[in-house]
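In the block that follows, a single chain appears as structure tokens, in the form predicted on its own.
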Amino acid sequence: MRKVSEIVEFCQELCEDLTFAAAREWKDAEPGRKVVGYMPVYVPRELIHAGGMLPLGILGGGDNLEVIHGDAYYQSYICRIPRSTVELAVTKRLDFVDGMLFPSICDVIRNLSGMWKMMFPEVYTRYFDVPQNYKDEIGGNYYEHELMELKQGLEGVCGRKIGDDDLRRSIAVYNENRRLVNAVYDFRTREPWKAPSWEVYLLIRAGMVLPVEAHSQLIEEYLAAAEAEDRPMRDNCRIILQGSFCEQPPLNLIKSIELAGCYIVDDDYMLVTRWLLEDVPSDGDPIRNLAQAFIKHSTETAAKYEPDGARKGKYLVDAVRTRAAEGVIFAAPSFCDPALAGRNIRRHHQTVG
């Protein structure tokens, strides 16, 4: 079994390499096989991997990209990520990709999917959209129809149609995801010290290259391997980071904020990994399961639209109590609006909650 600094170790050279070099090899290992990307927050991944594709996780670039070309497609004073993933696009570091999909989450991602499709037309590309409305009979109808014609999509990718039984075994698979990456969730909950969180952030952050099969493995990996590491317990302050659901923060920030004395016990980093808070059923109409799992079991959060937004600061409060953390960081991007929203929503809410 591997060292937990070895299984770290493996988890930051995934996330460090703009080449997206595991991802390379996955596809060139055997012919016809298809990658699509996806950018944050949230996509049925399921779809892609029925197919028999990769869905690969865009996160920008980062700190280590320098952006030159991505500045003369968006303001300089918005969040980093459009910009760079342009700077990755311009740059062929995405060139292996044949489709993408860009879901709803701001105006700004919206308008990459329509750069997207100028600049790259023959990449198959989707904006992602995903009810405002949670009635069955609305919303749920809304979101199958919008399922639907995204498998129809993929098929194009693909080249094959992708049957309910594909759907079911891949449903299963990513239930099985979601399981683990809650169960470390939950193990720094209990035991911050022997998880640090940016040991953690680099371990989810791997199922956005990795195949979901091979993600689910390393987490079983890694968990052994903490669990029986030998590390000590500090007085350190549980806290609960919120607001960088999309873009993602610097890898030495989430080191920063623990070295200053903070565990931190919870967070809202690629929120695909947890997006659905209960298995989908892998029995039935897996496209209804799939749509039914959106709109009656998925997470509260800023990044998802709520006409009142009691609920997102609800699920906060919760959390808090949940992850028993004495103190939230909201680290909003530059001009996010869904994040800055959120914020003063759950601060209304606990004003007077």
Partner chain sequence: MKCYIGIDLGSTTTKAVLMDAGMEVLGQGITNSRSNYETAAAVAKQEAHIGARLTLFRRGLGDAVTGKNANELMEDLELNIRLEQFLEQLEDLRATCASHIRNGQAGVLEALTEVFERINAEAPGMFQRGARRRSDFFRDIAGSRVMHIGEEVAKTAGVSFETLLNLYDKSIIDVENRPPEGDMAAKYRRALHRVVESDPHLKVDEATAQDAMSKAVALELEETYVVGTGYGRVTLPFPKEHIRSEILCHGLGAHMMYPETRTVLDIGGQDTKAIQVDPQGIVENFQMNDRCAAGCGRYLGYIADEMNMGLHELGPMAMKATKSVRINSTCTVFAGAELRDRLALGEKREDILAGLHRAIILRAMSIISRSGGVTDEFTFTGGVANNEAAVKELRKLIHENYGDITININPASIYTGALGAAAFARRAVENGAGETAP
Given for the second form:
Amino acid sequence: MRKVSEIVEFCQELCEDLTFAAAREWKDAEPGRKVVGYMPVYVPRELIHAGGMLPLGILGGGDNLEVIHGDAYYQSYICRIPRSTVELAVTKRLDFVDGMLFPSICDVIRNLSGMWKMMFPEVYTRYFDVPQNYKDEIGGNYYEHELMELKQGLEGVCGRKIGDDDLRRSIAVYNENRRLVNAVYDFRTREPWKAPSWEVYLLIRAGMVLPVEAHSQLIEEYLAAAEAEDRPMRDNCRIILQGSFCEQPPLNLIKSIELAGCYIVDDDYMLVTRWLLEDVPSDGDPIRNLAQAFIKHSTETAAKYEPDGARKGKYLVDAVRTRAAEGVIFAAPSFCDPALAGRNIRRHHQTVG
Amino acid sequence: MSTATERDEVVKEPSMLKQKEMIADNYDRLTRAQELGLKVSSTYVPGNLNELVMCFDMLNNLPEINAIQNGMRKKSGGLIMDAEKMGHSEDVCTYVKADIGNMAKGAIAPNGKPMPVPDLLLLSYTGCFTFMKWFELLRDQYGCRTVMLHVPYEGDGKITQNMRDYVVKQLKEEVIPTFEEVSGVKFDIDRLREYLRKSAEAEDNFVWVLESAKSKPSPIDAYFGGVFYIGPIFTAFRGTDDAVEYYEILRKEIEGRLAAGEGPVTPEGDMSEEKYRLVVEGPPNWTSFRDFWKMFYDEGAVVVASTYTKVGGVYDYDGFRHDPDKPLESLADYCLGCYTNRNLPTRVDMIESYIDQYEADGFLVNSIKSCNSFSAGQLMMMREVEKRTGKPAAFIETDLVDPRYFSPANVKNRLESYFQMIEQKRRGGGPPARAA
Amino acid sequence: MKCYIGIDLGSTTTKAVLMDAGMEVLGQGITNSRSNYETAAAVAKQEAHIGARLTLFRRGLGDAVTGKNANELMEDLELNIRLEQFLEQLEDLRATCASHIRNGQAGVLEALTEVFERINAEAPGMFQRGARRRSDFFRDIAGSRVMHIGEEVAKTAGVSFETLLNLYDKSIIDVENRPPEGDMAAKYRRALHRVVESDPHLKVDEATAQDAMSKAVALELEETYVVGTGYGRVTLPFPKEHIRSEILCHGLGAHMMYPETRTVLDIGGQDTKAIQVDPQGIVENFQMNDRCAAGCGRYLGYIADEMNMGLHELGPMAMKATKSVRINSTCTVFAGAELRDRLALGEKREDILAGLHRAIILRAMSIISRSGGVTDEFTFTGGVANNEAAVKELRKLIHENYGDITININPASIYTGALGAAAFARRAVENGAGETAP
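Switching from the form predicted on its own: structure of the form predicted in complex with its partner chain?
Shown next: the complete complex, the earlier chain at its head.
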């Protein structure tokens, strides 16, 4: 069994590798394999997986990438993630990616989908819209059709039909992964000194590039190793970090927060891994099940409409309670519209809560 | 969009006077809503369902227009700073902050009277994520009923049946019942049809006016002048007799200018020689609107087509009209087709077609800090348009209603350089612009 | 003779170039822009005229002096004329200061006179070959000497240094805006005489030289056409057709210096521009930094202030770096914080500076990319082109991103805009005066 430090080191290498060597290796291992990239905040990765393809989370170039050409595409007041993503693309670091999904998160990522279509006409590119209406017959119905369209598009990439059974199997695999990710978060809530946030971050981040099965295994391994490791408990302040649901913070920021005496007991990093709040049934109509999971049991972020004004921000109030947090730190990336525009509302509800 | 007050000191065309009257009446009704026993709904210009709102005898209040009004009256700067003091980020849309700052000051309308508290927020979420945040803030502030109309984005450059069905279903099952409840008025589809018929009539003349710019010289400026022409069709007047009448008057005026071979009217009278024909992408700056315009007409630059005049509905590019025979479907198509709800490749195609059809000399982007929906990707659009048309392009940066982001010297410098470049290339007969 | 003049009214300096009908540069002049563009333009033009007279003198002298001697003669001559101009203005400054002395300020006049006598005495030394001057602008030289000598004199004379400084502050703007207007012909003659006399090893026959000088000075330099460019261009009483944007002037100026130029990068104090030009020097495309000043020369200015260093010391220090610290933000507002943060982390000043230079060049690379990339040849101009650390990073990045490209950097690149403007003036006449285009 590997030690915690070895697992974390492995994850950090994956995180810092801007060539995506692990995903390339996976693709090259068998002829005909395809890779489909996606950006934050949520896509149903089950559909990609069911087509035998690798879902690849693209979170920009991070703080280690020098952006030269990407800056030529954006004004100075636009956030960093699209420009560093363009940099990755124009420097051919994403030339092995066969499809790209741009979720409905903000106008910048939305427009990037159109830029991608113009820049890489040979890549399957889709703006993935999700409903802002949560009634079965309205939003649910619309979303099912969107999922069907996405499935058809993905079938074009992998070159075969994606059957319901394939999809049910993938749903089960992702249920398992979600269960494990939540287990890590719960473990950290219980014993934050045993699972420092920068480790947890890297562990979950590995799931952006690894096949889901390998990632699940890695989490299990980490949980066992972290549990076994003897680490001193500190008198740290328990906080929840909010605002980084799109561009991820530099690793050093997470480390600095912990060094400053905080335990991060919840966050909104890489929400795709925890977007759905309950298991998706692995029997019955898989498309309907995915749609229902989204409209009935998905998390709240700034990019999602909450029809009930009174419930706005409730998730955060709840999280403060369930995670036994003592404070909330808003750490939004510069120029992040949804995070910054929503800041005052959350602050307000937080005070009320 | 309604600066009649600023201009009519100099120019008094009947269409201007008519619009001025319409706007004054509208603000009068809005600020007397309670006294008149009228309910008020707030919504946005893109995806503005004015015909539907009228079906419930409700007034339509558009917060962007109020922000623009405050911008043109040079009040927005202070309001924005007030909102920032309240904790709103420097990087949030300045329409939103001007609105919030104004609310904190008692939400005063241009006629000096307080705006009514809306009875309903119609969150028509079309082409802009910030709209959602904006109405969440307003909902928080007013605690009033809110109904969401989610208009999916044309990610693949087309309206699918699924999108249309989704919007229609929301109209039927969410928007209309909520309006009925709030207003106490039963929905009458025939009433809607009648309004839509009037919309289409006005839209025909509106498109005629826009297309008059294909003539040389162009009798209109389709950006600075254009913001007046879109006034009624984009706001609380679409579907009214007033709007029909306005566009008839306007059309007659433009017909007159065409026949006389005249160029556009500017705040300083008729424009002299038309030297440069431009297509412009992006909203204008409102706080220095007249200074900004002057930088163009002083140099003989006329905007022959603009994308901003499509933000509240695209009527020319693919011929959309509100259709009384398909009332809800056409409302859905209207929302789905608004300019910023179209994907970037479509926006580039549209601009390319304008440059060709209007025989433009160049393409100019006015990039607005506040508006990522417009701005994100404009540099690439510019490159692509240059590559396809061979026409020189230029890029300037301003903001909607934040005076801190309008640097006259800087903008003027770039514009002059650009105009001189077009001139120099024209005379030098150099090769077409290099593909970027 | 017909002359064509280009004036570039920049935000910090104003430059003038005087050109003959054959498009040869006769003279160029530079001065600080102060708050008065009109004076700045007059001073720069006067300097360009001096340069032109000297060029004509050199032409007239022909083979009478050759080789190294000729170069030394010309250099000394120029320095001596500068000295003449300096002394004239210094006298103006003294008189103006004296006029501001209020009754009852005992001993102040004596102290003032003493200060100016000392500056007068050391002046010839400042204008010797190889002497280092902080700047060539009157305000800078006079200001620093008054500060320095004034303090000593005040101490010994028992008057308040404050008072002396006050007199200087009250006078300098007026004096600066009153350029020397004494008899130029006499100054040329005096300067030449002084050079010939003090440098016998040059073996110049004074009579021959004075004859050539008289002819050069007598020749009428007709201002056939003037074109203005730069930020201050609109404040000058130029008719519109005499104004060109600095983008166009820069493009043409770079083309004049290096006719094969296709891409021009200019990093000035206030903005960064990337310009693409065609084989005739006509601008095809340009991009400038956006609203954000990150990556302009001004950014280096902030850094210099923050580090308490001179702007010109930054490059040399960055060249001593052994590694380059990554700087993620070139936000001018955060420049100080970014810097202190790195210093606090224990990074060395030179390594941080190397990183800062790289960061501003990265910004420039983006603007170049926006304008359409780099096509051979590439010409780099503006104040930052004199910074060796910036140039080093630029060469590296251009090579990495665009391959083997010829990179031109002209020591006189500060005159690029004015040169282009002069060329526009020449072209305007060629195409019939009043024409607005080349």
